[in-house]
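Quick heads-up: it's one chain on its own, the form predicted on its own, in C-alpha cells.
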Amino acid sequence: MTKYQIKWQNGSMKTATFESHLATIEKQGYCIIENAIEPELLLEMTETVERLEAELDVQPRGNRAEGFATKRMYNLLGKDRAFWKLPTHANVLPFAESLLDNECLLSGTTCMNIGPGEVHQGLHSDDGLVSVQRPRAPFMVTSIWALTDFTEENGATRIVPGSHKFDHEPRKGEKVKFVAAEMPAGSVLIVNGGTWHCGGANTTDLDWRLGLSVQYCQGWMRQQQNQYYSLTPEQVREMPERLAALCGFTLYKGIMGHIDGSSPGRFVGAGEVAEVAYAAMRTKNGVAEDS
C-alpha cells in the first residue's frame, strides 16, 4: 500500500462485497453498484452540471463519437471544485487501484447529456489505442456515474460481456450481441479498458440520460485529457493531495515525470505532492537512504 491509497471510510464498501464485484469484472469485464453515489452528492452533481451548461452555452459537437443531440463538457476538475470529489470516492477508487496499480493515473473527467433522438455511439475499448496484443491486463478503468436512470430506452451504455477477453478490437459491420447496462440513478458502471462499449441510442422524446465518466490509465500512460494545462497552479495547490497525485503531479515510482528533477507538484509550488526524483537512490555520507 503506498502513501496515496484511499482507505476505506464509513458507509464506503464492504471489503466482501468489493471483492465480490472485482470478481464480476473479470469474469464480464464490468459491474454495476447500485447506490454507490451519495443522494447530496447526487444532487450537487446535477445541479452544477445543468448550471455550467447554461453558463459555458455546451452544444452537440456533431460527429459520431461525440454525438449529435449530446452535450458534452471536458476537464470537468478545472470547470466546478464540485468535480473534485469524483476521483478519490471512496467506492469508485479501489476499483482503479485494484485493476492497474495504487499509482494510476486520472486519464479523464467528462460529462455526456444524451438528449432524446440521438444515434448510438460506435463500439469501442477504452484503450484501444495501445499496441499491446489482446487480451490483456487493463491499461485503462472507466467509471460511469449515473446522475439520472439509464434505462435502454434513454441511451444507457451499450456492452459487450466477456469482450475484454476478445483477441481483437471492434471491426467495421462485426455484429455481436450487446446488453444495455440499465441502472437507476446513483449507480456507477465500472468498466475493465478493454471491455467493448459505447453509448447507446436515446430514441425517447423527452427523457435526457446524464452520466459522468472518471477514467483512469496506468501511472506510465500519457493521459487522454491533459491535466497540466487545464488546472491552474493555484488550483493544484489547493486539491487535496491524493486528487493531485492522481492528475499527476508527483512522480510514477518516484522518477518518471519530473522537471529538472522536481515532480510537477514541486514545480508549480504544491507542497504536498512535492518530489524529488530518484530520492530513494540518493546517499548521505555515502550510504544510501533507502538501505
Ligand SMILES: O=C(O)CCC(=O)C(=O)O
Second form
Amino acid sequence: MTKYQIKWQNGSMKTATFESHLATIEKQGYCIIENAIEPELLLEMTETVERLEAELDVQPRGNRAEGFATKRMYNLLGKDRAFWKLPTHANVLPFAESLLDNECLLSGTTCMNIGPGEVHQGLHSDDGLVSVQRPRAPFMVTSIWALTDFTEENGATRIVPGSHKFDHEPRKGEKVKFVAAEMPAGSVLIVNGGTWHCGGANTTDLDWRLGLSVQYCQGWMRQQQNQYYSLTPEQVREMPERLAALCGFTLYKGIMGHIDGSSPGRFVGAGEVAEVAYAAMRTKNGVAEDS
Ligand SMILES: O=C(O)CCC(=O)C(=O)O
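Could you give the coordinates for the form predicted together with this ligand, as opposed to the form predicted on its own above?
Every chain and every other molecule in the complex is listed next, the one we just looked at coming first.
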C-alpha cells in the first residue's frame, strides 16, 4: 500500500489511480498523466519560458543531443522562482519518491522548445551513464511536462515500451519499435531512467513543441545539473525546505555531503535545513557516543 495521497487538479488522485500509474510504469517503463498540471500553472510556465527565451536570447545549441532547431534552457530554478513549483508538485514528486526513495535529489530542470524542422534525438536512457548491469532498478526518474500538445508531427517524445527491462543501452544503428508519447497540454510523462526514449522530429512548418523536464536521481548520485552553483545562497535560504532538500542542501542518510560537519543548507545559512552530520550518533551534548 502506498502512503501517498496525491492532490489532483480538482480533488485528489485516488490511491488506486496512483497505483495503476505505477503498475503501468513497471510494465512499460513510462506512463502519461493527463490533467496533471493546473491551467494557471500551465499558463504561468508558458509565459515565463517565453519571457526568459527573449531576455536571455536563447538560441539552438546546434548538436544532435540538444538540437539544431530547439531552444533549450537548463537550471531553471535559478532563472525564475516560478519554476520552484514544479519539483515538489503533488502530482509528480510521489512518483519519483516511490521509484527512487524519499531521499532522491533533483537532477535537473530543462526547457525543451522543439522548433519546426528539428530532427529526432538519438535514443538514450537517462541513467545510461551509470555503469551498473541492466536491467536494474532506476537511478533516475524523469518527468516531461507538456506545455503544448505533444503530437507525433511536432516532436512528441519517442519512447520504446518495455525497454527499461532490456539488458543493454541503445546501440548505434539498432532498430527498435518506438511510440510517440502523444499527450494534450497539461499532461506529464513519467519515465523510468532506464527507458529508451528521445525527443521526436518536428515535421511541422510552424508548430513549436514546448516541454519541461524535471528530473530526479538517487540521493547518493552526482546530479546531472549542478544545483549548488546555479542557485544563490539567498535563493536557497528562501526556498521551501523540501525543495532545498531535493536540490541537495540536506545530508544523504544524515552523513553524505557534509562540509566540516554541516549540511550544505546550514553552510549557506538556510535555517530549516540546518543539519549536522552524524547527528543520529551524537548525544545531546554533541559528543559522539562511541568516543
Ligand atoms: O524533449 C524530449 O521529449 C526528450 C528530451 C530528452 O530526452 C533529452 O533531452 O535527453
